[in-house]
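To begin, one chain is listed below as C-alpha cells, in the form predicted alone.
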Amino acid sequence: MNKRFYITTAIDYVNGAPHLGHAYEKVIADVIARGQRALGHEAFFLTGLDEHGQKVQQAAQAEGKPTQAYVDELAAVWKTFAHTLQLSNNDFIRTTEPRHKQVVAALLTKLHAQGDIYKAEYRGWYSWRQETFLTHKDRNPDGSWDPIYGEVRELVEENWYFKMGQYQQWLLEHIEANPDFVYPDYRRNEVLGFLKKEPLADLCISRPRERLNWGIPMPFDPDYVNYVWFDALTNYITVPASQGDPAILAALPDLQSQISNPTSQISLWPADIHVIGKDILKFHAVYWPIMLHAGGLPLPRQIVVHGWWQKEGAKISKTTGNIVDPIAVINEWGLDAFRFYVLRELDIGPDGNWTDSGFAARYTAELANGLGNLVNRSLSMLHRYRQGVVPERSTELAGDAATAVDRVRRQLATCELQAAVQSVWTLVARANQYVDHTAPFKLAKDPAQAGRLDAVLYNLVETCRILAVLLWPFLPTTAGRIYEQLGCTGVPDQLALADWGGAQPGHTLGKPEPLFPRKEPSRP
C-alpha cells in the first residue's frame, strides 16, 4: 500500500471570524499540497475546526443558543471561507464529529490502561479567558496578571493528568537526532531551549463537567471532559483512522470495529507536514510528539512553523481597527492576487508586514504589468500575425524555462514557497525582456523576417504554456485561465507537462483576455 503525502493545517478555534493569519496558513498548506501533486505524488490535505471548550460554551450561552447549533452556524462560515480560498483539501475535520470522539476516547483509554494517565488534586490560579492554569512565572514583576488572562481566580479541584514529564529526555534526543523535525531551524532551537531549561510538568487533560460540559467525556470517568489539547491535537489522526489507516489501527485496535469504512485502507500516517503558527509551537513540538509516542504511534515527519502578520508596521487588532479582511481583499482584487501577495511577500518562518501600498504595487508591477502583460501581448501577437496558429518549434527560451522548472521543482519539494514564486517570475521577466529585445512588432513589418517572427512567437507561446504549469500550485485560477486562452485541454496540474515543446505547431489558440486588469486601488 502506497503512503500518501499527508499535510494538515492547525484546526481553527470557532470563537471569531477568519482573519489574515488563518488565510495565510491555509494558502501555504494548499500550495504545498498542490505542489506535491504537481510533482506526481498523491497528497491528502486536511483542515478543520476546534469546536469544544469553555469559550465556545459561554459564547453559545450568551447568544441563547444550544452549543451544537452555535458551532454548526460557525462551521458553515469557516467552510465557506475555505471554499473562497479555493483550498484543495480532501477533508474538513470538526472536533464535534462522532468519528473524532471515537479516536480521542480510544487514545485516552489506551494511555489510561497503561498507567500514563492519573488523577490528582490541583490548587492554583486559573485563567478563565485562556482556559489554563497559571503559575507564579506567569505573573508580572509587580505580582499582577497580564490582561490577556482576563479574570484569574484560585482554584482547587481534582483532575486527570498525563505523565508527560517522563518522556522529556526521549523527546529531546529525538529532536536533536532529527534536525528537520521542526522547520525553520530557529523554531527547532526554541523547542530545544524549552526542553533543556527546566523539567517538563505533567499535563492536566480534563475539566470537571460541573464547570465545563462542552467537551468529549473522559471514557473512564464520565464526571470529566477532555481538555483542549488532547482533543484538538488528536484530530490529525482522526481522519486517517476514519480512512482505515493501518498504522493507527495497529496502535489503537479498538477502533477497527468502530470506523465506518474500514475497507478503504488509505495509508496517511505519519503526517508528512503539520503547518502551524508560531504561537502553538510548544503544543505541536512537545505535547503532540509525546502523546503519539506514549500511544505507540509514529511521529509526524515535520512541523512547519510560520510567523505572524502585522499591518502597516503595527499589530493587527480588531480593537484598533488595524485589520486586513482577506474576504474584502479577494472580492476587490481577486483570489489569485491575494494568494500571490502573501506568498511573494512572506517566507515561511519570519513575521510579515502587510501594507496596502505594497499590495497595490505588487499587483501592478508583477501581476498586471509582468505576467498579465506577457500572456496578453504574446497571444495577441500570434493572433495578429499568424491568425492564432502556433508556428514551427523553436528552442531559444528552452534553457531559461528548464532552469525555472528545475528550481521550482526543487523548491516545492522543500517548502521554499517564496523562492519558488520568485523563480517563476524570473521566467516571466526573461520572457518580457525577450519581447523587448526581439521586437516582433518590427519583424512583422518585414516579410523577409517571417521565419524569425515565427521563432519568436513560438518561444513566447510555449513559455506562457510552461508558466501555466509552474503557476498551478500557487495561482490555480490564473494557471487554468492561461491554459484556456492557449486552447489547451485539461488542467496544467503536473510539472511533467513543463517539458519544452508542448505547444503543437498548427494548434489554434483561444482568445486572449486580461488576467489582471489594471485598476486604481481603493483600500483593501
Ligand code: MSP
The other form holds:
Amino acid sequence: MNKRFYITTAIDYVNGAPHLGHAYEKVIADVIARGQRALGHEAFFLTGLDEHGQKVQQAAQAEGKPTQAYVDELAAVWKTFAHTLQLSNNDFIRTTEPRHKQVVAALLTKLHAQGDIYKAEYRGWYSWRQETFLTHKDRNPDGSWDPIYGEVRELVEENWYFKMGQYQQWLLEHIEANPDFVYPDYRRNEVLGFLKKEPLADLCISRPRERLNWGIPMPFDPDYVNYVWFDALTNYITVPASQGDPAILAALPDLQSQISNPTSQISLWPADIHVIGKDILKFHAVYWPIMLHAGGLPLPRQIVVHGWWQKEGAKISKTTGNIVDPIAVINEWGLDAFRFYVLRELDIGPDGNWTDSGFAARYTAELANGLGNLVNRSLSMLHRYRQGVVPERSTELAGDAATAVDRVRRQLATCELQAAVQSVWTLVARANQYVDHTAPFKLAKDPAQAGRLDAVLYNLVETCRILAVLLWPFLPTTAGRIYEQLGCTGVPDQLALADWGGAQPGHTLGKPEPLFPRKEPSRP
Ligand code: MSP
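Right, the form predicted alone is done, so what does the form predicted in complex with the named molecule look like?
Okay, now the whole complex, with that chain kicking things off.
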C-alpha cells in the first residue's frame, strides 16, 4: 500500500462565522495539496471543525440553543464555506463525530494503561474565559489579572495529567535532528528556545464534568471529560484511522473493529504537513509530538506555520468592526481574486496586512491588466487573424515557459507559494512584453510577415495554455476557464501538461471572454 501525501489544516472553533484568517490557512493548504497532485502524487487533504470545549458551549448558551444543535447549524455554514473557497479536501472532520470519539478514547486508554496518565489534585487560579489555569507570571505588575482572562477564581480540583515532562529531552533531540520539522526556521527556534528554557510541566488533560460537560468522556473515569486540545489534536489521526491506516492500527489495534470499510484501506500516517497559525505552535510542536510518541505513533514530517493577518494596520476584531469578510470579498471580486491576493501578498511565515486599496490595485494591475489582458488579446488576435486556428509550432517563448515551470515545481514542493505566484507572473509579464515587442497588429498588415505572425501567435497561445496548467493549484477557476477558452478538453491539473508544444496546430480555439473585468471597488 503506497502512502499518500497527507496534509491538514487547524480545525476551526465552531463558535462564529469564518473570517479572513481561517480562509487564508485553508487556501494555503489547498494550494499545497493541489500542487502535490499536479506534481503527480496522490494527496489527501483534511480540514474540519473543533466542536468541543467551553468556548463552544458558552457560544451555544449565549444563543439559547442546545449545544449539539448549535454546532450542527454552524457546521453546515463552515462546510459551505469550504466549498465556496473551492477547497479540494478529501474529508471534513467534526470532533463530535463518533469516529473521532472512538479514536480519542483508544489513545487515552492506551496512555492510561501504560501509566502515562495519572490523577492528581491541583490548586490554582483558573481563567474561565481561556479555560486554563494561570500562574503568577500571568499577573499584571500590580497583581491584577488582565481582562483577556475574564473571570479568574482560585480553584482546587482533581484532574487527570499526562506525563509530558518525561519526553522533553527526546523532543528537543528530535527537533534538533530534523531541521525541517518546523517551518519556517524562526518558528523552529522559538520551539527550541521554549524547550531549553524550563522544565516541561505535565499536561492537565481533563475537566470535571460538573464544570464542563461538552467534551469527550475520559474512558476510565466518567466524572471527567477530555481537555479540548487533546481531543482536537487527535483529529489528525482520526481520519486515517477511519480509513484503516496501517501505521495507526498497529499502534491502536482496538480500532480495527471500528473501520467501516476494511477493503478500501489507505495509508496516510504520518502526516506530511500540518498547516497552522503561529498562535497554536506550542500545541503542535510540543504537545502533539509527545502525545504521538507516547502512543507509539510516528511523528508528522513537518509543521508549516503561517503568520497572522491584520487589516489596514490594526488587529482584526469583531468588537471594533475591523474585519475582512471573505464571503463579501468573494461575492464582489470573485474567488480567484481573493485567493490571488492572499497568496501574492503574504508569504507563509510573517504577519500580513490586508488593505482594500492594495487588493484593488493588485486586481487591476496583475489580474485584469496582466493575466486577463494577455489571455484576452492573445485569443482575440488568433481569432481575428487566423480564424481561431492554431498555426504551426514555434519555440520562441519555450525557454521562458520552461524556466517558470521549473521554478513553480520546486516552489510548490517547498511551500514557497508567494514565490511560486511570482514565478507565474514573470511569465505573464514576459508574454505581455513579447506582444508589445513583436506588435502582431502591425505584422497583420503586411502579407510578407504572415509566417512571422503565425510564429508570434503560436508562442502566445501556447504560453496561455501553459499558464493555465501553472495556475491550477492557485486559481483553479481561472485555470479551467483559460483551458476552456483555448478549446482544450479536461482540466489542466497535471504539471506534466506544461511541456512546450501542447497546443496542436490546426486546432480551433474557443471564444475569448474577459477573465477579470476591470472595475471600481464599490464605495461604502
Ligand atoms: N481550534 C483551534 C485549533 C485546533 S487544531 C488541532 C483553533 N481554532 S481557531 O478557529 O481559533 O483558529 C484556527 C486557525 O486560524 C489557527 O491556525 C489560527 O492561527 C488561524 N487564524 C485565526 N485568526 C487568524 C488571523 N487573523 N490571521 C491568520 N490566521 C489566523 O485555534
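Not measured: the values here are computed from a predicted model. C-alpha atoms forming the largest set that superposes within 1.5 Å between two forms make up the rigid core. Numbering follows the first chain given and starts at 1.
- The Cα position of residue 62 differs by 2 Å or more between the two forms after fitting on the rigid core.
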